[in-house]
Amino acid sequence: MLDYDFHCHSNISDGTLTPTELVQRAAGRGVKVLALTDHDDVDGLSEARAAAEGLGMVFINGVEVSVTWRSHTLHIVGLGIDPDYPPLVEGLHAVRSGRGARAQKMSDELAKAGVGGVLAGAYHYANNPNMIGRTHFARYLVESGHCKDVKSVFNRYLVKGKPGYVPHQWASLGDAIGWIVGAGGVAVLAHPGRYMVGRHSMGKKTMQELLAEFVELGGQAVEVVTGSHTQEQYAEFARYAEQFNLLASCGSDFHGPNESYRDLGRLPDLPIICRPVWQSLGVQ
């Protein structure tokens, strides 16, 4: 099992753990080497990284980009990050100014299916209200008895075709891409299966374009062992990692207790073909 954990997430943007908190469990689970990867923000880091040196744990400044490409969303991890590169901070900004104006027009169109009210309810939920998303969203369904849990509001409510999608433009793949690797960071595409499933998702051959455009880009790694990925995904995307020369990188992808798809830690090895991303990040 693995004692690195390279994505997770605290309330600075949809977890639900404050930065310290986050740490401690993450300590308390055996996790040696972590990484904070916020939803394009950076402001938990300097919190993180005091509570892992103070717990003799190896932390690593990461953030998670929201990205538009052709028609998907997807998702950057940066690791090794500078989190005061100028170019990133504006352009991390720039993608959270879009936020508050998204979750007005969320819960407009869930009033028009009938879900009225839940806009106050999701800042409730929103530690950091310029993070308002779609995760305060599904906490404020779930606590109003709209669906038993997080996964069943985003496939009843949330999900592309469902009555509270609200599309949103966010950065582009060159740009984030730009914004890590210039802030010294390596780039990694997120949690790769989860845009291969679903009734919008890309197939084979269009993941195959993602994968050289972002090879292209200057990205570097890639998510295999990550917590909504299958063990058929594992060896998939070390497939993958190997045809396009990318490294492997592993995460929980925790957003809080009892609501993610695994806690922080213990995560399955990598395949044996897979090259670790650690080995780019100073990390043994």
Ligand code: AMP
Second form
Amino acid sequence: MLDYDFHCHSNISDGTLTPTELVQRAAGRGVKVLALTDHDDVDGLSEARAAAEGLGMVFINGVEVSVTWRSHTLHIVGLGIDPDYPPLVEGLHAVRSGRGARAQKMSDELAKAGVGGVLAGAYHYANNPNMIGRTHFARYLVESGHCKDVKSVFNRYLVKGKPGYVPHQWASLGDAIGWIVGAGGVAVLAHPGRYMVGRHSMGKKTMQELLAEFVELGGQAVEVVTGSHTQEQYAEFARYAEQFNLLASCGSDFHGPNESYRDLGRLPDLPIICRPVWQSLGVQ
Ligand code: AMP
Ligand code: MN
Ligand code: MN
Ligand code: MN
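Having seen the form predicted on its own, the form predicted in complex with ligand AMP:
Let's see the whole complex now, leading with the same chain.
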């Protein structure tokens, strides 16, 4: 069992706990080294760091950047970043800035599909309105009785090909890696197995092209153990990590109690062939 968790969300993005509550929960579950990786925003880091250090934990500054690569939306986690590095701050600001107009369009598209007037409800769930996203819509659609849980809202309304899905241009892969590496961090390809399931997913050849390009652009690690991988995918991405000479990361991708596949910490060990990402984060 690992005491490391390098991927989770607070209510600065689409988690439900405040940074302090998140850190307290992690500590209570035995996490010794924690990275907060909110989507496209670093505003929770100072509060989380203070809480973590107060509890004797090691805290790693993180972020999860939304990226458009070919026709795919990818997530790139940055670990060990300087959150004040100006190109990172400006880059994340630019990524966030499209979210308001996108949310309006999502609401319009849902209305056409017979689900009217959801914008205000979605914003009600967004503690940080600059970070309004699909999860906030999903929570509202559950509360208002349209679906039984968040997962069902995504499957019915919010994934590619469904009525409330609005295509969006996020950061480029090169920019995201550049901001992270420039900020002194390690760029990690998040939950790669997720890009290989579903109707619009990538095949093995495209995954290999992505990994090659990711390395070429300065990416250094890949998530092997994550809340969205199966046991088979731990092995599969451990092999990819070896093949592409990437470090391996592990994180729950926790968003909130009763909502995530995995709670904080208590993650299975990385496969033995992996070189753990914490070796390059100065953590033993
Ligand atoms: P956004 O950045 O607004 O596109 O929202 C992306 C977030 O939606 C992800 O970080 C997940 O938290 C959540 N999400 C994406 N796909 C799903 C899914 N199929 N089921 C549940 N949550 C999802
Ligand atoms: Mn999320
Ligand atoms: Mn993600
Ligand atoms: Mn995440």
